[in-house]
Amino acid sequence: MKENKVITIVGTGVIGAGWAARFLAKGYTVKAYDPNSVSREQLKINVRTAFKSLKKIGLNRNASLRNLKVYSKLPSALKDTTFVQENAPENEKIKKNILKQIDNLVDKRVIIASSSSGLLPSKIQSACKFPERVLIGHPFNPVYLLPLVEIVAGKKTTQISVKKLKKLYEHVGMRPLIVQKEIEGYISDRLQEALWREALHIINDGVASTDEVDDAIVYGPGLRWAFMGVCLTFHLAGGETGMKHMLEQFGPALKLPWTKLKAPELTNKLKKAMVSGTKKQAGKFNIKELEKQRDLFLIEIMKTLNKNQKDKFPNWNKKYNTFK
């Protein structure tokens, strides 16, 4: 993938700004479009903030904030583009409409990826003349730091498009995860949703506060998950025979009514508990200050992760990220 290619970001909210920063850091020219003037101005602020973190991990020699071009008209932003990352609101009707417009304005060989976090690609690509190049590229916030991106193909998406998108994402330091079967919510968000629902039940039932729920993850399984995920963690828990013993020993407990997969009703009482609890956790820090702390932590933990991933992924540093 050659440097200085033109990338178009459609929609400049938090996710769109994250994409813009990541591509800029890799030396690309980014043309960003948003119909909202306030969002366009906020984009510049968010990208400058992201660059403060990106400088700590290394920028491409061609990386420059001057390579960011912001537009109020979609056709201008799409002119001469080589790839489009769409970040419109998570609404099927809105997505289909904007994707149809993009599809009509760019060359049929240009890949169009949507940052949807749960919509089916087959549905949102249905209004396009060239649906074979339209698919999901679902990132995680902050996009400019976290390497995971889920790629989901629709029924009419070609494997050539999937391979091209995977190669592009790898070039900007991401760890593409190709979802083998089209499904709502994909993989990571479905896992997070299950944990989120259980957390709401625990708080709603008065078992724990928001900070206690977070501590239960941060100082326990979260530390293990950062290194080896869920399945490998349980494999280790099985002792010498690994997962085999784990399933034999603890499998029957899965039938016990410990967890509540159905989400609780968001009553005013529960909403108040969530808002007051997280506000107390944040303390004197505002959102921007918390984001800065988060980025510093992510950089350090990803450096540690990368050192330990070399045996598992020999080309990890070369292929998936810029952390040395």
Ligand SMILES: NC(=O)c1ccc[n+]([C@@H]2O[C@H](COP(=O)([O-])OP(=O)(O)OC[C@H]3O[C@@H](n4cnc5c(N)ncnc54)[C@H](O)[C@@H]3O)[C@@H](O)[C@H]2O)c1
Contents of the next structure:
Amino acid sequence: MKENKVITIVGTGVIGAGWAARFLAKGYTVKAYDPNSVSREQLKINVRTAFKSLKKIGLNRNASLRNLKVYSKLPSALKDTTFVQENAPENEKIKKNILKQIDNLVDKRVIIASSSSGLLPSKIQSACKFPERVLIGHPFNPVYLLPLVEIVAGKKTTQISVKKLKKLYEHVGMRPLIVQKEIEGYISDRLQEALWREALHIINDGVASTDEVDDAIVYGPGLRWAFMGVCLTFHLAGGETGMKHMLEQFGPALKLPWTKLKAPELTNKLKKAMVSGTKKQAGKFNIKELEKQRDLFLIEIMKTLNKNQKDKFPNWNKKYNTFK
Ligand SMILES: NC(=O)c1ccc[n+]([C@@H]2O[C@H](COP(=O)([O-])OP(=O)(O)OC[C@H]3O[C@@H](n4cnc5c(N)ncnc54)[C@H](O)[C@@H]3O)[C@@H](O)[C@H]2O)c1
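Starting from the form predicted on its own shown above, please give the structure in the form predicted together with the ligand.
Next comes the full complex, and the chain you just saw is listed first.
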């Protein structure tokens, strides 16, 4: 049988483990590096757990947990690699430094993607000798199930690298979104951050509890957002003339001080309200059990979306079906 292609995961926390599981499920050999022995051990557990969910949607015939190799030394993990996905902590200095090391150790044709959630690629690629192949590939948790990945090029990244990365992500069942301009926070996290800031204000101002804030999304907009997103949803809110009427009717409300935009101070009182509120919501379930439930829900939602694809829901393109 043909040898599986080797890819390298650098940093094996929540996101690194998610990438490892996705690539393993698609039949790759994954070499993983983390300086922390606890993270390396946790990786094996997390990948095994992810495989339970992935089995429900089908694994590539070459997929095997035996194809996961874990290393405590970076050069060993990078040997013979064809692609590197970096998942070190979200800190510009750490990212810049680790990308520089990777850049020095792998062939200049190997694409190096960073999972950063919001750092500017131009900054974190700046210490690399071959920055043209360094860019952002920002995924969403759980990486082994959610198809979205944002690709952001830095000033020195070439379009060839962008194209190569897009092709690779598509090959592993993802929906790459190429961010047209380099900005901090990219697209999806900017949207999520705006909602998150308002949620914190609502709790800080005593308007609602954490479970009420969550209900306000889960039983309403969240259900629509699974297949329409915010723009198309509002197009339908405008009746027969769609977005035009929507803007005429609700446009003036945009000037009202409905949103605060600036984040509230994370006081001890607010932190306590968030931590105790979500603990109460979680009830008897620990994080691992909640992750299992989340995966089951996501798989069912994605199956429904895939069944009703493209012609009915234009935002959900079968081409990026995670289950193919
Ligand atoms: N958690 C999320 O929901 C999420 C989503 C998308 C992207 N991201 C991004 O992914 C990256 C990793 O986030 P995470 O949530 O997995 O963090 P994490 O804390 O779970 O994992 C980070 C891992 O990096 C390791 N590490 C520390 N120093 C390192 C170094 N110098 N080189 C390599 N590894 C090192 C740590 O030991 C740890 O295992 C961040 O850039 C983050 O912004 C996170």
